[in-house]
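Starting off, we have a lone chain in the form predicted alone, written out as structure tokens.
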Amino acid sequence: MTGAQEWLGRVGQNWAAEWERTDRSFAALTPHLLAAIALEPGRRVIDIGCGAGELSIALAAARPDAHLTGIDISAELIDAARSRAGDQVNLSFAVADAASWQADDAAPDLYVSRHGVMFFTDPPAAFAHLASKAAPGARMVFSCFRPASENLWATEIARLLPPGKPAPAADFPPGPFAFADPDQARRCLQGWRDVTFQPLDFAYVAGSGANPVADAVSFFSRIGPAAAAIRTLPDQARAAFERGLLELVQSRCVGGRVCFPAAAWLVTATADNS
């Protein structure tokens, strides 16, 4: 279970690191999402959870008439981004917890994000809260997993693994799968009506370039869950499992690039606050 906690340490540092990796692992996703939020109005633009910046480097290039904020608690991933940002003038990245973040000038009227909704530690709380931040009838687009069944890079890595323990329970765990089934999700979108769930297939990029199987074999060990693996195993098992994991790269490298089948839902919703 991925909370905000690992964001602010090893692996909000791991993917600041990885961006042209994870960046590239999204690449057939992309496309979508900002088709999606091109329908929709917005001067006022906040990223939650940017990342490295990419959706919001995008979206600044496309709405110049319009200001991104791109916020994320990760100061090292604020840093990558800006540094990919440069000197768009319209673009700004702040290193802020969505849940708690406060805008300083006007109302956002549009909330955008890729996978970057599912680590609130009180996901109803954090919601209601940008409701109540968002300009009236503010919209929101965000991408976020289906189910990990449908996740074949999680689950053919999880295989792989040992039976981990049982995690705490909660209400509303955070993590890549937090809003896999729409009917969850919907509770935790607390201050938000309209909430539409379309479904999107998409080819998840592990490796490429001259070696795509030591590039996958690479991305997978800083990161996910083969990433932490690889870090807490006893040596004997984390032997057994490189060696799992290598194979399973083998088998999906087709065409000079490791792809594994990864499914996400694009959601879109209106702000309960006119």
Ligand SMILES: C[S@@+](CC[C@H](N)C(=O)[O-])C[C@H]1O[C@@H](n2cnc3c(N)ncnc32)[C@H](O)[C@@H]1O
Contents of the next structure:
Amino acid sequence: MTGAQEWLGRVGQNWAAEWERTDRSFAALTPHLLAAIALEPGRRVIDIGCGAGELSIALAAARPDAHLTGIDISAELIDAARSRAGDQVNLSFAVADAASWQADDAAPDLYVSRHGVMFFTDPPAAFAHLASKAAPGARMVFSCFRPASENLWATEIARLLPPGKPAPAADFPPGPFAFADPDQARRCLQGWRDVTFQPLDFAYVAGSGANPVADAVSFFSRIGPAAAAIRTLPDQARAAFERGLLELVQSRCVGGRVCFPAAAWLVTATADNS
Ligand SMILES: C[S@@+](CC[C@H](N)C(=O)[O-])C[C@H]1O[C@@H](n2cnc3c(N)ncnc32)[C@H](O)[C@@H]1O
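What about the form predicted in complex with the ligand, after the form predicted alone?
Below is the whole assembly, all chains and molecules, this chain first.
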């Protein structure tokens, strides 16, 4: 489970330090998300849980007539986003909890997010809040993971954990798989109608460069379910887990990259406020 407290602490700090590698892991998903967003009108655009800002920065460049605001609960991630954004005039960032965020001026007419909406403590309340702050009939486009069973970057690592240790990835909120089940996601999307789900498969890149295997082991030691296991397992179990992780990553190294199958939903919805 990864909730707001984790993002405010160690998880957010690690993602801020590792933004180049976390961006790489989602890179194959981003063009699909950008193509879906390009179909939507919107001049006041909010990127929810923007992290280090890759989607916000790309959208600000693609939509010079729009204003993009990236919001994130983690101050470290917003610092990372600001430091890489440069001086795009139609782009700003703010530290805010999306569940209580207030618009500075005009109401947003488009919310977007790349995997930033699955961590709310009370998802129905958070989505109802976002709808209440939106312009009439505002649109929303976001990506989120499909079930853990279709995301082998999570399940293959979970299988390396000692028996009896609860799997780090569950299909329940809050966490990466909170919206894996469309019925559950629809129940969370209070204040939104016309909800659609489109499946997208992509390669989750965990390692590349001169030594992709070492790169992937180092990445997983900092980000995701393996990082938590390495931090919390007793010495002997940790050594066995690390041996298993190395073998797993070696088995997934093809053509100079370590990749795992990953599965996402592309979700669209309309604010039910007009
Ligand atoms: C999986 S990361 C995705 C980050 C970014 N969208 C990307 O694609 O790299 C989830 C993000 O959601 C943010 N987040 C979690 N809970 C939040 C909340 N209640 N309000 C705003 N941001 C939140 C985290 O700090 C983190 O940056």
